[in-house]
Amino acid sequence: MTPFAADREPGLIARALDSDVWHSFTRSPVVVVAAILTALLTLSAVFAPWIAPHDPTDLAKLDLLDSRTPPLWLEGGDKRFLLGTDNQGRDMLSAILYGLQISIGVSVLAVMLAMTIGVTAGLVAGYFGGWIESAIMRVADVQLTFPAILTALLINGAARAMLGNKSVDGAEFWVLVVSIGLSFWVQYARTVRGSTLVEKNKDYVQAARLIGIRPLAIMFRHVLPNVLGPVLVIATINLALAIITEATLSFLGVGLPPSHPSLGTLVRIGNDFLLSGEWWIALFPGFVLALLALAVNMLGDWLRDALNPKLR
């Protein structure tokens, strides 16, 4: 060991773990199993292909006679099928697998375009000011008039519009995208020239002018690093919001195609057979659905609180 070993500053792990948002996090187990089952959800989704038992994609090998199987432990339920089949064929558990892998994909994408707009319309309106400032503030005004899934549904309509019913059939998934992220991006905007209208009065921005810095380069590597924080909580919190949004557009039948389920089309199918007696349709994707949602609200709710420096 060196003379100076014992005087070298701690690496980026050792930090992380002996910080404050840590110390929180591990002492709550609610917050742990949230994280763990948020963990499980994603792990599932992004192996997929590896770990379902059928892939409920390939048409070919679908048969209709399998249809409604119940699951395993009900009298009718076959072995392959360990919580039956949907109206189609596809096992339930592969379903729900995939699904979980569209849904999860379209939420975070979406949240990353809204935080991506938001974040960008917030330090220009916030560094610049004038009449820039007050033309994206109006608009976001405007938009907050308006409830998040009815500017998606918008959005949505508006894209099937253009592109037309043959264009638009293998781009469902970025219609999707496109339609949440456009609805949540007020939000970051709103937050980000709060910060930033402090930020641009500090010495260090000022200074940063003095020495001839460009504006661009002072928003985005010097004020954006500081306004980062509120960003992550709200990013946080509209993932758990989109993965609502998605199922719900995906209920309403303007999702992506039943031949590419997500989870809200998965409930939406099984709605159809409730009455009937096949539960299990509509019951395990839902259930899924709210496990997620709710395990990544409860993050994004901890998240809030842990950074909140009046709270510590």
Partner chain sequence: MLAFILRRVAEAAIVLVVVALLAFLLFRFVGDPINQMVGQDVSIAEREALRAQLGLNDPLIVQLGRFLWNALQLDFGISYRFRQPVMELIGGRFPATFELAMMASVFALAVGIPLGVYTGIHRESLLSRFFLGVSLIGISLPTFLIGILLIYLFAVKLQWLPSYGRGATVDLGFWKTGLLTAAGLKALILPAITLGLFQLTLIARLVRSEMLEVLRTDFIKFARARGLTDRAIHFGHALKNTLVPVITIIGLQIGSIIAFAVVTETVFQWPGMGLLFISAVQNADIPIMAAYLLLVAAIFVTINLVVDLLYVIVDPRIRVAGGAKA
Second form
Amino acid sequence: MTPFAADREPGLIARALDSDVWHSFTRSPVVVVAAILTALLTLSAVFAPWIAPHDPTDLAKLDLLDSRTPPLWLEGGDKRFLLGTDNQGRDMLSAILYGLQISIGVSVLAVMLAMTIGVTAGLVAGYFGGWIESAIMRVADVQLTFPAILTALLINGAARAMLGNKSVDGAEFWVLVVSIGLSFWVQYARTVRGSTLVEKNKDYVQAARLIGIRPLAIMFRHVLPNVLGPVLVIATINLALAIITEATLSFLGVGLPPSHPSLGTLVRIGNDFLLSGEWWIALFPGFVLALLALAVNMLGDWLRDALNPKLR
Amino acid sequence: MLAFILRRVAEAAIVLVVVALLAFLLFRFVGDPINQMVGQDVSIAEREALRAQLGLNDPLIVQLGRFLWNALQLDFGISYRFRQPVMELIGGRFPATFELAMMASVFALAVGIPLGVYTGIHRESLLSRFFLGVSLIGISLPTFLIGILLIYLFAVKLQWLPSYGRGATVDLGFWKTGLLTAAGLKALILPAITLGLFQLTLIARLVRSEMLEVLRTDFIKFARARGLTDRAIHFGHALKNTLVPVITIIGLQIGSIIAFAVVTETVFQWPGMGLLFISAVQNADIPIMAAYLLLVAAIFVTINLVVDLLYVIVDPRIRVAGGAKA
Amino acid sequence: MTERPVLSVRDLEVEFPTRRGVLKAIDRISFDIARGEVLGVVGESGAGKSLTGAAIIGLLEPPGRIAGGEIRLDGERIDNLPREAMRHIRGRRIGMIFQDPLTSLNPLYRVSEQLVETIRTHTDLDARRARERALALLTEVGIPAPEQRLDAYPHQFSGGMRQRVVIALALAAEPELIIADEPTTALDVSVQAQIIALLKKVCRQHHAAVMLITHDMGVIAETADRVAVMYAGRIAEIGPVRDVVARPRHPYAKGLMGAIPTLATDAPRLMQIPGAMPRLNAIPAGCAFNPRCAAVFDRCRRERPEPVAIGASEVACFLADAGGGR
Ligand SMILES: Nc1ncnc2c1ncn2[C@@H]1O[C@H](COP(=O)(O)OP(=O)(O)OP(=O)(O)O)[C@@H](O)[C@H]1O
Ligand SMILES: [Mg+2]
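Mind pulling up the form predicted in complex with its partner chain next to the form predicted alone we just looked at?
Now the complete complex, all chains and molecules, led by this one.
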């Protein structure tokens, strides 16, 4: 028996399965709809290559003669293209499915990056204190003065300047992940630091220190599990933000290129044809994007209230 | 009180210095300034000459000092892409962004605060429920999508309003304004709504929840027990007490209005600083990015200071916190 | 009855509709308060004292509502008045003092502003006259150097001083009745007696009757003319303070009075009543006190005892004549 097991609060999993949370979930129909929607969109993203009727990344298969075909139910629709095509003759439905995959991929990875950086920074700051803490929290304060989207844009621009003109294939994807990830870490760091300060003085941590367990081990094995609840909440809320940020960056033309479009890139492409009346190129991806962001947002809201009503 | 303000000013100065340091690092180390400035055909010797001439061989600390000194005089060098002084570029576009941000803020405040007060007082009413439902959607919609939807509806379908640009502007010499012509005002409507809508929802939701909170307090109960009119209670006692948190958020929101002006300006091809900044990011035009970074930081820091001063005006408890207690 | 009472409550019922049925928080209570009289109201936490006060002044918080009975002020029914008419009664004819002076005053307004506002809501005085009146009130409630304190903010006063301000506010429009809900509970013990004495003095000077809700039997014994003992939303016993405190007849009142530490005995006679007051959704049939009563018998479990007059008191117990069963 470890001397400190008894002191620990129930971990994340135990709490997540706690009946209260489950109850509040099943009792609000809106949340159930949001969850189903999120699941559906995620599944379509994951299985895009199998569901999509065409391969939008294969430029060789595109035919400019097909370009700007309206959706099936409008005059001039083509039964090969349910939701019409874009300016390069790309099937919108397929492009949206692949775009969804990229959007979700970037956002999830960015949130994971932000979480890793933020949690580590918070743990280190809270556990070691002193000048390390001051330095980390000062940086966090300054960064917090700026809206995340600006930070992401700046990091993005800096990355572009460093990569110079040599375009590395797929670099845009990772540049996006890093720039979004780096702009969202502060909130995790602040939360985790706060909880760490509290945990660090508890008996079990002191006991662990006394029997000579190394600080890193203490932090990750004993302090971390106790701060995971709020971290999970922040992550869910951040996911919606990351989705929107990714889409915005791509829309601004500093995200994913038209050859590998995310939902935001698709809207950007469509924006040029809005004035000439070809609305479907911009509005269909926009609609899916809005749906995704809304569903994830509602899940985040619900999770926050369910896990910690006081956070409201 | 004076100590409070001085401390805030000092904190603001620290933030600015850190940001200036960042801007310098960005300027000096991200990419090679020389490569950006000259073409492929310039010889190594010429490059070295240019390097020396620009002082890029001086000790770092000297370079930093020079950068800061120049920045204080609003000299941020020459844009790599436009080959023009950065400050000239930014200055020429500042009025467009300023007018857009102002209109968006006015719109967000003028609609958001009354909406929040109303939904806070009549929280069971149909309008309140409707607003709460819609506001979550509003918060989840990316700004650029709102802009595109508005363009599609009001510019393409109904053809009531222009879809891009500033319309006609009047040159006042130091300031190009769109506020003096009908076309200019018309052109401002859609971008201002796009930019302000998100803030509007946030402000309304915040005012609403603060109102709900304040209306539960004892002093409101006591005000009712004294027979004061609903008007005096809601708009005098309750609203004033929501102001401190609301001012905080509004201060932060002005920051994000400037940030999201980048997006709105792109959607509406609005010739402001945001559009300039985006093209700088696309082209890795570091001097513009560094200048924009510093400028935006200066604006934010100023707003935060103003917010702190407003607290002092609104809340007498802060006023005496540092001074003598009566 | 020689004179019409200021306040007359008959069979008042207050209930809260909830998802699991209607909770009856006040169940058919009746009492009068004579002109200039001080009625003490005592009873355990949750007995319904505050709700009675809120019902009288028309400030029940929804979904709470008056479900039956009537409330008359000077013979005129006030429980069914329209909102606006009731507002004119609050402050003007019935004043209210809450428990916590620290939170009863709006922190953002000067004391003068809150006084003048109240005075001008209920009278035709102009701003200058209202200010003079405010000054007179502050002087009367014993604020030292009132001219200087008039324009101070609430946080610049101590707790006791703030409760004096609250009393001044409640009296501002010369009401006939003051409802004081535990006016000293939140105060420092050292100033409690002063505040009670002040309350009694100024109310006598202004000919205002007082409904004094408190947990402090000592205060009741010293201040009240009559006292009502509440239990689970009902009045167990009501009568002249001398009778109820010295010779309580209801078993619950006996227990309560037994809990007063007296100087006569060496050890405080902390007589414990076993058990706790029932929750609103589990009030037993018959007498609400029956599960805790030492003298309980069959009838108490079947039938609710109605108040019967014994001397100048009214007691709701079947054994009242027999002296409460012992
Ligand atoms: N909004 C409400 N919904 C349901 N029940 C309520 C509500 N407000 C009050 N009650 C119930 O009404 C009863 C009487 O409450 P009241 O506040 O009058 O008690 P009290 O005698 O003033 O107690 P205390 O001495 O603690 O102030 C309590 O049982 C309380 O739980
Ligand atoms: Mg009470």
